[in-house]
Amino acid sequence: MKRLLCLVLSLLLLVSSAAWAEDALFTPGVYEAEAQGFGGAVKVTVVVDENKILAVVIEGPAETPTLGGVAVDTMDDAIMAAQTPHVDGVSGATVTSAAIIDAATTALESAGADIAVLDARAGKLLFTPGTYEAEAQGFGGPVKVTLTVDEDEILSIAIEGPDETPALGGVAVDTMDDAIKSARTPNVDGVSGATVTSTAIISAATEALKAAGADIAVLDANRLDTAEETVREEKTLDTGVVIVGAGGAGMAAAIMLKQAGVDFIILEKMPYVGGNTTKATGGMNAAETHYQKEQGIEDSVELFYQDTMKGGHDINDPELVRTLAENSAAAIDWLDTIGADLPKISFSGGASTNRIHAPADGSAVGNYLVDKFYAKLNEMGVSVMLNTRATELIMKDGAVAGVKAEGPDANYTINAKAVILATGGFGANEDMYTQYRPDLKGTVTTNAPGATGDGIVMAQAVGAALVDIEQIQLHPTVEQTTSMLITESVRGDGAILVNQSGHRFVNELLTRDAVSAAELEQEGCYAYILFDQHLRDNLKAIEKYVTNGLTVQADTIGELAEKLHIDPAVLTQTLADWNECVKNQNDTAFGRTTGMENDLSTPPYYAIQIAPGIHHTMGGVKINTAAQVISTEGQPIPGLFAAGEVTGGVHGGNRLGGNAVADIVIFGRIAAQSAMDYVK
């Protein structure tokens, strides 16, 4: 009868097959598999279709009747009720037992089971109830997770990780509770950009939700999907300007549109606010500025204008290097009134004097900046969109009327008087960094993951001309393994480099190409960054690096040198001769007359392996003094502003450090300025 049972239904399979899912069970089908009875081989034959054990039929004619046998008569209902292989066996029977499991299990996974899956659905609790809390290591310091289970579900996550930047790792804390609760499993999708943090909430909630007893195989299987096919809608919306970026340009601008009255909207495509911005470690240059004055610093706007001109190899548009050199003290001025003071100057290469001004404790000033300005766009009552990306210019009448975007459910048109491209240049994108140098490919980066071009592309549709394009920047300091940037103030405040043999081979403070080229002349194309524990208190900067292990330390120069290969004599003499030409301010090797302040002669000593990354696209769209984007035909393009990385000239071959800041900040207001002229 079992057998007869068995042909009907896999013929009744073979007409209903046609609608098996990928998402499936089972591959509809009849499957049988063997393994070693007490008596002899039991065979186990299953029929199933897509998502249901239809029918189970064991066959062990060398068991005995009263024990081995009991267990092939009574295990298939048992396992058609249970809908998994793993069953309770027969008492005294527990070969045979074991013998049937192992079959049905086979013949089951033949049919495309994950057995997993199926001992979650018979009805095991997943979770031990109760309250659990794990750590892991985040991208600013330690990310706490704790969560709260019944029997089957995650009733509460909270994640706690008060270190991480607001505008990056802290949209992973503020969101990934969310996805991880409705998920019900810890393997969710992180935020893009602050993959550190993300990492560390998975690893967390992975280790919480083990110590609760779950099997995090059967909660991925089971993984909970509650996204919903949603038709999208199209809106329309009006507005005075489009602010398309929410980097620090964007939002510099977005500041003063605000501080004007003017109406606007500003658009993000990433889920967080900051862009390329975030990654700016060094400071912002500018001259003749209160700081400096106050600290006895002689500086000028043409020494200002000479250095960048020169740093770029004279290539730069001089009009736009006058603006920025002559509008920088003002920004520093606005700065304040805004309360994201910068008031520590130091050396960055390149620079006459000490020109380069960060945050009081030596911090990251691009999370600084982000952080300042996004707090006063939240006081003043402006809404990001996020998540919202900006596809196409709108034009009409010959002038830029607006933007066409994607946002997570509508597709919108916003009509406005005039748009400011702030979207960031293209470093994150080798597709379109290629095109232009294709000896770049494979190249690391330490851009953010939304520096993908977009708005250079949009703004040569609408016939805007592009210069520079080709020039992109290698920074000499970037640890490869996690694209993480050592920021230029570590050598500004003393750090030098070193090579494999233990030498140094540049002068450290030179431009930024200058310092690449020369590591990538180095055995291994690398080097080492060395400092001392004075240089690491004294720069904020530096805890990250020590927090994310990128760092090699020891008391002693001599055990740093073994840790690292080196020999360890010549390691301690080349710290010796730069100590010695830090006492006579007198640099014989390589001419370096500047991060001269503070020899390295306290221990602990650090290193940190580096080398050359991609760091910033120079070249991008055309523009004036007054941040007016410029056609193929030499003309402004009515109604478009761009502040930026999105632009070219101000940088030519080689950005300075320092710059990109003073950048942003600059024609980020020029452009709002700009955008409200035009408005009104």
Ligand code: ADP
Second form
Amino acid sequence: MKRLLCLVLSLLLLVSSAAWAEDALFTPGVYEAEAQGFGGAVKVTVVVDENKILAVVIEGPAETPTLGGVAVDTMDDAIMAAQTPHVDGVSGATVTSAAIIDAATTALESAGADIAVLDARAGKLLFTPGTYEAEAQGFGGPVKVTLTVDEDEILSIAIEGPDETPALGGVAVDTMDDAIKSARTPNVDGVSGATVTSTAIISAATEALKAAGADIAVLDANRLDTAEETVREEKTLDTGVVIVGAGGAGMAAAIMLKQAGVDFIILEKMPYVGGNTTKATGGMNAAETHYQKEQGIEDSVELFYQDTMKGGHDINDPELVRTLAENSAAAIDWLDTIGADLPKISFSGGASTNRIHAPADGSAVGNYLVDKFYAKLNEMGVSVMLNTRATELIMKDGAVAGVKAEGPDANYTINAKAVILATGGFGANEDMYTQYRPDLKGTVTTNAPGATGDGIVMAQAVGAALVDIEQIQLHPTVEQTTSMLITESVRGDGAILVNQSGHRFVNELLTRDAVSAAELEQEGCYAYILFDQHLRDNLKAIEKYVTNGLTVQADTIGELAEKLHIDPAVLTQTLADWNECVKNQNDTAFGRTTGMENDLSTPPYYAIQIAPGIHHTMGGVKINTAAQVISTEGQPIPGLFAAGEVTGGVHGGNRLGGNAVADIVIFGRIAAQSAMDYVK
Ligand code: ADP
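Please show me the structure of the same protein in the form predicted in complex with ligand ADP, now that we have looked at it in the form predicted alone.
The next block holds the full complex; its first chain is the one shown before.
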């Protein structure tokens, strides 16, 4: 022991004379740690300068001399030689060996060592220094990862994904670089809702790191855990109105409040705005609009009302539907004033005339409106509190008086005179939709990840009534492994559906609920959507399905059938029959009358396996025409307003395409107006 102390002291002198360098492996000094051996405690003392383990002393007085004792006597040299605690143990002395490794690891870690780096130096280096790049297919196009490494660090990483949707995949592109760099492995959490882009980034980073000579398993085993203990602050804010949710309804309400000069706060639990609104592809239904008049389209508020009631199987709340129809033209005018014009009018299922209003260039209405709304809010100086989830409504004297919320680093008590719930539906919450619809258990969803019904739960907790909560709309063409929605336009442009036996089984352009129901009656509860090259050439959306690997492709129908394990003779006959129907403009089998402009005869041929997916939750919190939330006693709950998919009653038993966007803009505006009036 005396010898040991002398050694330690002389080494310490040596160590203390050395200057400590920035990129040092250790903080020079003497460190010790204990672990439980076989007979008792095993103690390891290490002496280090900034680059080297200078001495290792192992003490295990209670270990069996011929077994654990051998480990105690020999493993010091092994650790010294390897310069890492991860050395081979002595066979037969597993417990003692593990204790030595354990104690040495702890001692070296308290010396500031990164054991992975020591391991890497001991064996091979983690990386071959240099710059490496790799690409993978994202959602909109290729995603490229370029990274520069030295022997054991990722020094820099750049992710490029110019074709990714800014509010979704773009968030992954912007944030995952830091995550990968600081974890020193490509396997980090993706951005929820941007699965395809996140996966592409992980896979490109994996390839680039492999090219740098990395063993990804080693990186994973030695990931640098960056999670630091953060102390959450408790903050109190005071405002006039709180808007919960920054989808279409919430942002429309926010623009109104800002324009009226009302003090408010808008919260969004996701790292991006837009919610399910970003998924809306068609347009917005509105009647008697100036665009319709300019384009000579005859329509009326009454007809819009009747179509919506009929489409909803007449279980809709008639007063809400009337309010929707009566305020629709004014909502289109208002959208004009904020630069979100919807001048392109066309036909959509369930409407008696051309009523669905879309952006001039025919782009998807959801992303268009979300971009315009968000830009307007930014222009007006409104910042959305992102990553901040409302958890409960605050009640005072029988009225809603604010919300509690959880932000990234603080818990908030936000006192307000009124709250607008614009939290969307619950189509992404399997527990919740199976509670109301057990038959939908296991059904995939097309919904944005934030659609978890929080607003419904919070409103119920303060006595709100629910309406039509079991009314859930399925979309019939959802690719099941990615939950990607295959747009209705594919069928509208001429695609057919066939089952595993190769037969058509339904008029593919019936309402969503009818086509979904027909699919669920087929063997395996799925079908294939089939189209040809001509259709692909004329529908931009298809490229995304092809590049994401969703399509099965073949030069002949027979070959396609073989790939799908369908009898080639049957599928060939089905196609021939269909092309004959198109030629005669007469679907003798199922009475289809639309989407029959082109037959399917231009190779190659394509198929995507699809099944129904949850698309829209039509029920929700009960509101009146002033967007006041109604209690189970039938009275407005003071201070509480709601708009959009969080509410029920507008769509009844079946939502018409174009009415979700109408709902969020019209009732978002009404909720803002009512909240303003209430606050005054
Ligand atoms: P709507 O079409 O009715 O506007 P969306 O789904 O487009 O509905 O938008 C609802 C938004 O509300 C989504 O962005 C969602 O992430 C957000 N949200 C849902 N629950 C909460 C919550 N508890 N706190 C804050 N934001 C929420």
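Remember, it's a predicted structure, so these values are computed and weren't measured experimentally. By rigid core we mean the largest C-alpha set that fits within 1.5 Å across both forms. Positions refer to the first chain, counted from 1.
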### Task
Tell me, please, whether between these two forms the C-alpha of residue 43 is shifted by 2 Å or more, with the rigid core used for superposition.
yes
